[in-house]
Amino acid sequence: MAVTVESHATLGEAARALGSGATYLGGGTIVMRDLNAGLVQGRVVRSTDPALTQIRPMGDGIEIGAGVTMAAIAAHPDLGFLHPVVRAVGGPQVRNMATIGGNLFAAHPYGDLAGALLALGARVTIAGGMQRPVEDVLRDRARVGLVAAIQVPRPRDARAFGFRKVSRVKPKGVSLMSFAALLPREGGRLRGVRIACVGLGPAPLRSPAAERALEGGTLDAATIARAAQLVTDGLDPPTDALASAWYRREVAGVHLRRLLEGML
């Protein structure tokens, strides 16, 4: 079947053709290679909305248009706190392609900024206007409709949100696992923990007892070490090609602890 591909100059255009089975087109880290595979026919659509690559405060957040690529928001002065994570993504020529939006439906080993947004309590804005929340789109990535934007609250210190990769090829191969953790603080104590993991499930995911473990708490050697003993439990870590099941189980409170020292 032959290819064809189709631009449209508005996201409601271009969420309207998606609706008759087309594929969607936006940075092409994924879907590029899909279809140099041969995995991708027929239609595939795109948008030039210039919407898809502002980046604006909002709020207590920044908006980021879904179409606003890794390179895009190392370099964006006000997007610091997410300068580690996108760093952390491929190198140079992936970050000028990849994008945002993308990321949120990268399939495991990738989508460490979606990890990063997961812990944030990001919200996902779908052509329409309608919102989710992250948790809600990375649950159910196949019924999602197109992403807009994505809004992204603002940490309110440097303390209080961390991110760290782990790989075997140093220092961009993919993620073996990656953790991303946001802990404020209300008079010491540690309010409204969220402790996100991605290469411990089939997506980004929250490790509620992790979560559990820390809330409510002062942030030090005890309340970390029981942190790093209960992040698996309740999840189901893959086996593949980069590591067994087992391993990620053995690892993952290691390096889960040394990003909350890091963070002390």
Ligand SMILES: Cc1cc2nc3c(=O)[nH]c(=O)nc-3n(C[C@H](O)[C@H](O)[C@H](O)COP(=O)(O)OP(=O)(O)OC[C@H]3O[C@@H](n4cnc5c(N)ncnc54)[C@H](O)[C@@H]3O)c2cc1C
Second form
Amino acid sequence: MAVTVESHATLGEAARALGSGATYLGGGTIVMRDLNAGLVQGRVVRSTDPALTQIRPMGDGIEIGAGVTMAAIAAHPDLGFLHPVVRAVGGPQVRNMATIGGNLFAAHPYGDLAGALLALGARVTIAGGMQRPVEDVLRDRARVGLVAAIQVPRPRDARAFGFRKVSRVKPKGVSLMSFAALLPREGGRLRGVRIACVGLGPAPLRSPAAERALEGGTLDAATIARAAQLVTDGLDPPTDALASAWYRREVAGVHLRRLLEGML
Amino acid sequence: MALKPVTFTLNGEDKAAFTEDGQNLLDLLRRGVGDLSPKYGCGQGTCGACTVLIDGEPQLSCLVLGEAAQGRRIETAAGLGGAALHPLQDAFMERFAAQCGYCTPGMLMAAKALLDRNPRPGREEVIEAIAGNLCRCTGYEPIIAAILDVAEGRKRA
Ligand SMILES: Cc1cc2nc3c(=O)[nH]c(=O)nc-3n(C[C@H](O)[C@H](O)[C@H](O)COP(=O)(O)OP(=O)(O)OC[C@H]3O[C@@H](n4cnc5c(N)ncnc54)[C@H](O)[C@@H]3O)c2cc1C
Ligand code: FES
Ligand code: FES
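Could the form predicted in complex with the ligand be shown next, to go alongside the form predicted alone?
Time for the whole complex; same chain goes first.
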């Protein structure tokens, strides 16, 4: 079978053309690899809709078009809280190409930005207008359809959001794991804690055990130690060329602790 | 397989070519318009040997669709030197920053993108700028030194 590429001027047309069986091409850093290797066959759909690359304020957050690149986020003054995340994705060339939309669908060990969006409680707009929480999208990535934009709530203050990526090669290595933490404080207590882990499951996941250990408490050494100890409870980290499941379980708590200590 | 017409500028010259469905920009540049300066190393985005500038930004031409070059400004290492070598090329020679030379066109373009944006980068910024380019020969130090020679004005056009 050969490849045919269709370019559509609007997202709506692209969504209709995508139907089932076709491959959507975003920034291409994953799809083009597969296409070069002959693993993508049949219809490839792309869209040149300018809405895909827009970044605009929206309520208490910011709406980011699905086709916005890591480099565009890194250059945007209102997205400072995401800068440490997007600067940790790939090298400069990859950041000029890789999109936020594609990151939601990137398989293990990728998805560092998707993990951050999960911790921030982002919402995803599907072409056609329907909105879904990012965790729904990450849970069932095969059946999402075309993503138009992502709504990212702004963390209440700079201290409330943190990100840490662990890789063997620096700079530019892929994640052994990465963590993103949202720690809103109300009267000294943690309320609405969200801890997201990348590399500890097939897709970015929250750690319910670590969240329970932190929720309602104060951020101190004892609470952090408890969350760190529990972080992989209920998660099933994979074994791959980078590390074994055993190793991931052993070190996950150490890295989460370091992230949380940096947010004290 | 369908052929699609595509027009773009390559190192300042207008180009028109036909691209096959699914053909990447690296292949279009090499086979379609005969610019052999960008290299094929992996076809996976890992090595950076295929780095070209698209509208001034370094990108991996093996991961860009040929047809996506429509209307864009493409720069490759073949366009660097005119009558004289580009200062980066001179500096690479003097510092022995090319051994087998396979990574060199990609390194030069990544370095050019950095210096176009930030003419006085420090060592850390240089390392970050070439983090997407692998070199199996030099151990990187001569490459970093060459780029810093240009950045710090020891090498000028
Ligand atoms: C050398 C290298 C290093 C990398 N390092 C990292 C890293 O450190 N961290 C990291 O997270 N990733 C990394 N990646 C992976 C990848 O670059 C990113 O995950 C990127 O964000 C994927 O986005 P893309 O636009 O390139 O996706 P594409 O390749 O275009 O698409 C990837 C998948 O997402 C789907 N898709 C894309 N856009 C949409 C949309 N709008 N709606 C629905 N589906 C969509 C595609 O159909 C496909 O299934 C790296 C890749 C390379 C080549
Ligand atoms: S050939 Fe493009 S990155 Fe290796
Ligand atoms: S000089 Fe041989 S790969 Fe860099």
